[in-house]
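The chain below stands alone and is given in structure tokens; this is the form predicted on its own.
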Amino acid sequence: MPIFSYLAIPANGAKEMLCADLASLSHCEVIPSDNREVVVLVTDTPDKATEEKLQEKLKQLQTLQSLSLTFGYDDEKIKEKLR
């Protein structure tokens, strides 16, 4: 169950459209800033394959200028390390 949080920077003037684009994707929670042109995105996917598909969809968004990872957790990787 990979969980990640990001700071998403919208393309110029596209904050509202970016929020709508992100909210339309499964496994995404969108938290727009009240006073800045930035959006907090939290993703929670059931497995690695779903996470990879979501990453591909994020890369295709025209309203997204950049995405910065702020936190990441993947219990599958932790389980692999414990083996």
Given for the second form:
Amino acid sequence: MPIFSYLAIPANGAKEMLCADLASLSHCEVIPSDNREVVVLVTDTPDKATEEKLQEKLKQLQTLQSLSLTFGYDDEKIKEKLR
Amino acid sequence: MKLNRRRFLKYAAASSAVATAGALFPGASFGSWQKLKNNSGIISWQKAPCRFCGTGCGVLIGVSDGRAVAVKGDPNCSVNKGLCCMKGYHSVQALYAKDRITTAKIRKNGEMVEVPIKEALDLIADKIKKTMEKHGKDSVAIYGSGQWTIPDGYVASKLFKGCLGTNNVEANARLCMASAVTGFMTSFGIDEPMGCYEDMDHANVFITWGNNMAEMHPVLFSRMLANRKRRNNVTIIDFATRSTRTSQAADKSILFRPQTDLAVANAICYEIIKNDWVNWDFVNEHVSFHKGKTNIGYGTQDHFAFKDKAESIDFEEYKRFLEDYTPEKVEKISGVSAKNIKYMAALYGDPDLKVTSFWCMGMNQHTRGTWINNLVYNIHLLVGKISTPGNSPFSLTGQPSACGTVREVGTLTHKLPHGVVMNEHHRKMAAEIWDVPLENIDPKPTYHTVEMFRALDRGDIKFIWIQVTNPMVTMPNLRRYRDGALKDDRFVVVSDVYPTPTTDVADVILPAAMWVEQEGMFGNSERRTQHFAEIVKPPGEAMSDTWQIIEVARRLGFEKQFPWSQDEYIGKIWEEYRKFHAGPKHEMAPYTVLKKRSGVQWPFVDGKETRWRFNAKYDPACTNGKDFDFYGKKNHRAWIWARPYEPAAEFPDGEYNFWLNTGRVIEHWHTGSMTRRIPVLHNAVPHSYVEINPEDAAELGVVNGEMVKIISRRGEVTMPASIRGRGVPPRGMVFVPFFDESYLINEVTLDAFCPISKQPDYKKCAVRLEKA
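The form predicted together with its partner chain is what I need now, so please give it after the form predicted on its own.
Next comes the full complex, and the chain you just saw is listed first.
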């Protein structure tokens, strides 16, 4: 059940479309900046498979220029470490 | 919505990304976060003014699971444009310390016992009634605050002045702003600054008069520095009695001996006239000259009374008066070189430079506070640098609503929401709006703050209700007033959010809602009224100070005057209060407008805010057909006053050989009762200290952190030394911040005050030091 946050940089002039694209995806929450060309994306997926599918969808977005990870948390990985 | 572990992690993830964005994209704002639909609702944001100084920064309060969890600057607020200081960013943590007062307490057999709040309110009403029956109406009093909301102060004034018939209403703004008020009234006939913060974006020269803006008004100071960085023609002069962070950031630091700012201001005027830098067009059209009484005393004895008497003089007489203040003569009094006096005069006198003067406590907490306010106005008036963008004598406020609640609502003994109790027309207006008999409103003022606590000590006042302030830390010559409050037949009610030395002397403690736990309005330094909603619920039985007063008023039989329901009372109170200020000189914005915006400046006329008063281009109240109209005075002119230099009430001598100066630090708000409960602020400055000049410390044999005893004629306190810290006093002066109740520095200070404003001087008394 990973939770990640990213800074999403839109393709030129496509911030609003990027927000709409991201908001339409399941497990995504979008926080656009009011005054800069940057969008905060928070993802919360239930399992590894869903996470991988979401990653694929994000890669396909034409409105997205780049995605930078700022925060990551994964229950499963922590459990593995504890075992 | 519950903040479970997963939601917390998502909030942390979002916060991390927002913080990273802020680092990579300076100035990035996420203010519309709360407007997004279909989001998780991790956090919702609502606007409020910050409560930790008089600047009035707009903040957005982030709420999750009914709890305020985050703060960010409001990019839509013109005051701070998204920036906050360290107190602002951490402000919501002040709501949640473990020892928050959540239930009422009554002293029974010497012990404070928890009771239902209704029982406490019943007791308060009963005590007021019985005390008045036995000792007369002026035996009861209320003492409030520049941190009162506007509705708090309004209902306090309505109950005590309108219904109970006593003028025993005062507020702690008497200790911080009274000289600014009397300065405005004597120079302009009307209160509050003519300019606004936008002056900073136009001025070429900033002179801070005894004002450590870098720590006291950090967001405004940042705006000043940003202007200097952006424009290549900006100079900052720090004119002060000790070196501070403001001095370090200024282009030039000029130190003067305590109290001698009076002489230097006159010397600047002397130079302006001598060099013919006077703006004669302005002076001839808009200024008149006056003098008042001299050798006016210091108010250190009970029942001290003083009334100034203005006499008109002509320019020639004023010019002769200034002959005692040549730069060379003043250099000897003030320690400021004649060269530096001439330099400052040249800045004010240069017609191509726009000059803004800032001041706050250094000029106001002064036994000649009214005079020094007058004298700085004199400088601006002589050169006509006033009421235009960038040309602004600007008195900054210390507290979030000293202007809104104390000065505008009039929560001082002589004041009414419009005008003064001595004026029959003003009393009639109040009686009509308040729906009380005219005879209820006493035409005689009673006690200003120092005299109010003296009256409590003497027994002339038997009952006092203290709200949103901590006088048992802040009163000068404190021991007398604490001992007075503890006397057997005194009854003290304290409404507060945390235990303090003031709740220690209480017979009843009421749990108060704090800041955004209630709806209300503040009024900031630049005539801006700022509304905030109840954003989170108050804890336990805590209720707003406004509602506490309404509950007591109803118990005393004043249901007719306080008829409002709890879900609408703030809006109703505001609309009733607005009636007092109808008209172009002070029109206030309607409630519906205040709710929508991050503050609205008055006069608010025909939907438009007034940024520069007395200037016909901006101010709809100007009616004389000229470019400026100083309509506060009957002669429609601003008054230049001949006010001399007179020494402080107490100054160093052979026995007490140091000046004591007191004040604040950026991390703590006033007595620290809130900010000392915010871990990051408390840890930054965990205790008070005494700043000593390194050479004086060496002579005493004291090193940094060693304990030093500070002794005055009134008391003593022992505290750690700070040598070469953030502030460095000159030789012969020590400085102590007053935020720490463990070191009650006001047991040492003197209760001398300005005879006109009645504001005490916390910056000057005589002490001696001993290595402890």
